[in-house]
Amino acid sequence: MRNVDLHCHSTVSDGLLSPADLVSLAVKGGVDVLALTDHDDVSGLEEAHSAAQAKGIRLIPGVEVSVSWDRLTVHIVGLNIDPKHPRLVDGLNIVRGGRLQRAQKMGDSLAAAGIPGAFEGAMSFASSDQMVGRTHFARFLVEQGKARNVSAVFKRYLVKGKPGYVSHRWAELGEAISWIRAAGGIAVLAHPGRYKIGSTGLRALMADFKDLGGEAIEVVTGNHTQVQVHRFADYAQHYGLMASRGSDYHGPGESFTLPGRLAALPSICKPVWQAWT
């Protein structure tokens, strides 16, 4: 069986490793097929592709698009995209354009809670002002001793009802899917187990996703339990969706699973990579 990891991040968005170093780590983990899926940005794909060619593994060009759906932020991974397609490029430019303004408001919120300098601190961890996000703020808060690690930050800060949270309108679900499909890619609903919307909400999300042209969901991810894996395998079968597998790796000390260490897809699943192999 091929060792496939179709969800990873580099320093281009909120990962800790460069695209080339991420590829090297994946090779050490035995990955045969890797997708780089940075948030709302594809500028790391060229470096990752060169590294993958040198290391002898296949690089699938990807992206993870931030989406607003029913007052919830969800993520849609695009796999096997043409990163230069004009509709995708223009769409991602629009999504990135709102990040800086949101980050400034997040800094103001944390300052009002007695944590000054958060905006500047977050920017010191970000690759550019267009890519600054919650993870960069979380790293600053860990550095300031406000939490023991990045995961712990999100229990006290940066989430709804807590200091540092700022609501934001991202791309519409249909927009993100249309950009991905226009670029020749497959739209994948990322880590569905992370969305705190209950079974009814999840079914509504997956029905909308499928109706708008989505083709796959992540069944195996770095933070899905075995119970969730089998649950989402059943959902994939019910909605006629392919299944994806990805670690959602961000870096040492910040991720549940290393690239290459994921469980296999349940046998009832149709792997998304069959669409291009």
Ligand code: AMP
The other form holds:
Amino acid sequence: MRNVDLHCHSTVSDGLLSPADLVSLAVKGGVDVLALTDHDDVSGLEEAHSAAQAKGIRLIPGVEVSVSWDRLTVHIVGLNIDPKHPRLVDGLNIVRGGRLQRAQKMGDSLAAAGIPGAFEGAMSFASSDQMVGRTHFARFLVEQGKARNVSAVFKRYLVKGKPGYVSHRWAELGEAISWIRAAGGIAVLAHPGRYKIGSTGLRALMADFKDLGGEAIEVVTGNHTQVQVHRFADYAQHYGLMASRGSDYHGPGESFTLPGRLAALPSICKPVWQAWT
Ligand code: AMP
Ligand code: MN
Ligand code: MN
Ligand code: MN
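Please supply the coordinates for the form predicted together with the named molecule, as a counterpart to the form predicted alone shown previously.
Below: every chain and molecule of the assembly, starting with the one above.
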């Protein structure tokens, strides 16, 4: 059985390891097919590809696109994309373009709550101005002693109704799927168990996703319980979607599911990687 992990982050977005170090860690964990899926950015793929080639594993070029659907932020992973395709490149460029302004507003919101310097602090953790995000703010807030760790930060800050949260309009669902498909990729609904929408909302999301050309959902992810794994395997079958498996690894000390250390897909699933391995 192949060990496939199709969702991971590097320092290009909000991961802690360089693309090459991420590949090394995945190899140590026994992964033989890895996708690098940085948020809204494909610039780590070349380094990851060279590292994977040197280590003898397969690298699937990927990206995780930030999308606004209804009043929710959802993430769409694009797998096996051509990272140079102009429609994808242009689309991701627009999505990244909003991040800097949003970060300035997040900094203002935290300053108003008595935490000055957060914008500059977050920027010092980001590897580019365009790719600054909530995780970089969270790392700054941990450094400032505002919370024990990144996941504790998210309970007190940076989420709806809390200081540092700024609502933001990302790509439309149909746009993100069309960029991915134009680039020859498969669109995958990421970590469906994480959206706070109840089962009616989830069904509406999956139906829209399927109608707009989405082809797979993450059934096994770093934060799904076994109950969720089986629930989403059933949903995948019901909506005629393929199934993906990915850790959503961000880095040591922050993600507790290491690359490749995941349950197998339930046997009713059609693996999204079947076509390429
Ligand atoms: P952004 O794209 O800037 O809104 O940041 C989204 C990222 O924040 C996600 O990809 C996660 O890496 C991180 N994140 C969101 N919610 C949490 C949470 N509750 N605990 C830890 N990290 C989180
Ligand atoms: Mn992230
Ligand atoms: Mn995500
Ligand atoms: Mn992710």
